[in-house]
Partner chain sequence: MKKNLSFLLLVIFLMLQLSCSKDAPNTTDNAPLLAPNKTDIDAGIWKPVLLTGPTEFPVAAPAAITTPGYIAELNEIKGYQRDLTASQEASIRYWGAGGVLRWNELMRQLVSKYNLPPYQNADGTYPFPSANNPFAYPLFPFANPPYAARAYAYVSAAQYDALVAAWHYKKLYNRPAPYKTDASIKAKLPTSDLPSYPSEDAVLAGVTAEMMKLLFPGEIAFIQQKADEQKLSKIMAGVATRSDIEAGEALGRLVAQKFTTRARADRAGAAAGNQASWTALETNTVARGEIPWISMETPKRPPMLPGFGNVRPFLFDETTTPTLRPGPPPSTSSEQMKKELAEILDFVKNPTPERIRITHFWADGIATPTPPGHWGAIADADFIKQGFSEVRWARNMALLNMAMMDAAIVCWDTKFFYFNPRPSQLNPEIKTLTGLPNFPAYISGHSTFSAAAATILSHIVPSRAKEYDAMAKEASISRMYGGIHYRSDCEKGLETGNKVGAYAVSRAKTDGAD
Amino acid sequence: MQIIKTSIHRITCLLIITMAACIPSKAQTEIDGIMMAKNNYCSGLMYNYSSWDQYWEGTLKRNNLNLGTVSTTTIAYMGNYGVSDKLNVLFGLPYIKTKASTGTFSGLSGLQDLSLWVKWMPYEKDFGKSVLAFYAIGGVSLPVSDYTPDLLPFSIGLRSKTLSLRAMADYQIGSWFATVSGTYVVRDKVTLDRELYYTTQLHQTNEVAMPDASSINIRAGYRTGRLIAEAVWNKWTTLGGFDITRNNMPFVSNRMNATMLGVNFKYNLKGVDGLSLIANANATLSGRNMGQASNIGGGVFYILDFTPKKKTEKKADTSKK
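Coordinates for the sequence above, one chain, the form predicted alone:
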């Protein structure tokens, strides 16, 4: 028990979950420059494995032999529906399990937060062989289980309701593209299972005010109807909070910053129309109160077309006249 307490006091939290969703032709995620076609629904499962054995305690990089390697396994069901060619609704629901390679604590597991996004493309313009598009994305997330955020780094999430607003621009020339986006995340307070806690001062309450956060995402690569290969750079910044002090335990409202670099791949199978295979990998380049994690994942997604048959047939007949 003493080993567990010492470990928790001396290690920080990794809570960035890399989640890649639908990447079929004309559809991907809430953070890329592709839209799902009207009445099409893409859904599937994504698997991710993330691990680290070194972390930043504030800006000090260190390790903890009492825990060894801390890992997070995520299985997420995700979907994207095309309300129209310019308006998509997306969701994601992950099941998460955490553990350490050393020590007696077995980690935690359970359903985390349901995330919902609305993705709107108000502007798209062709310039010869190039296309420029702008997007506005809004999202919310809320916990779906009674997990605790107060046992970091083993907690499966922070249990804070969030509201995110994102602006994005995408430019493609031929088969090459670049996408830039910026996001602001508003985070609601968190309730703990105790009536007293200490940050930089004593708080005699079970409610914790959470600092907001922002992120910048840049991706570029090769994109066709069959294949997408891209490099992704992401910077996550907590706008407030405090550092983990020496040998103290991580806390839900710590300042958690991370810069990550990775690659994503998607391939639409020729033999099965609408079936896509996904693969990704990334690594943490720098951080603050975060684990220096590496991540690898993959998934399978399939598109269902819910376009009414009668309307489709009528449109086809009209086009022939």
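Since the one above is the form predicted alone, can you give the form predicted in complex with its partner chain too?
Below you will find a single chain and nothing else.
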């Protein structure tokens, strides 16, 4: 069994953009139970289209004839490098464009946030027919352009520096697997271009204290070196913040929650070693202060092996022991 899992490590990476409506999309690459093998670098481009015409104003679901359908188009460059078989470094950088189908508001566009993760697998145990692994993942995200977070739902991001820490368990039996993870996201205060804003009181400063957030992610499905097909359930919860008041605009420190369900597919082409195609789709089941977004995306990834030839052989030996 160890052989199966190890071969997956070698030849696949699954990098997916998770879209979250009013919260503009974030490249989320660190969230699966797969490690890139040492000295291998998997990278590629991912395209995603997200849209909603219903949103939650606080807990009240409504439409807005002055927005129509709000859409977000994302193109992200993402990569995953194997520092070792047990330690990977990952990153994602999306370019985002927003647009409304009706009304007079102009959409916005630009480079959003650079995300970096370190993914560590301290434990992996072979039980004969199955493999259990635990992971710890730490991440940071930093805005890389001076986009404004103050024109939601058109802003391309929230412009908060974040730190995240994720704990994850992955269990594979034969070609079937399940992964469960939970993350805590610490969010830095955000700076606006204005010096007065109202939340549940008036603030006379250009800085906005951001509530932290948490997320739970459960995924399960079929996984071999050739194909991955999985269902993904994700719940994003903002730990604090306030509700959009009646007929108001969304604000960066709103209590934005969303529960989403989706599918991811990945296929490693037979013809070209290391080349893979990705497709994903998901829908928002419930939410608060966010749009009820549906997302669809696709991507192309390629693995480069930087391993010196001699070392590879040596490594192959050690992995057998």
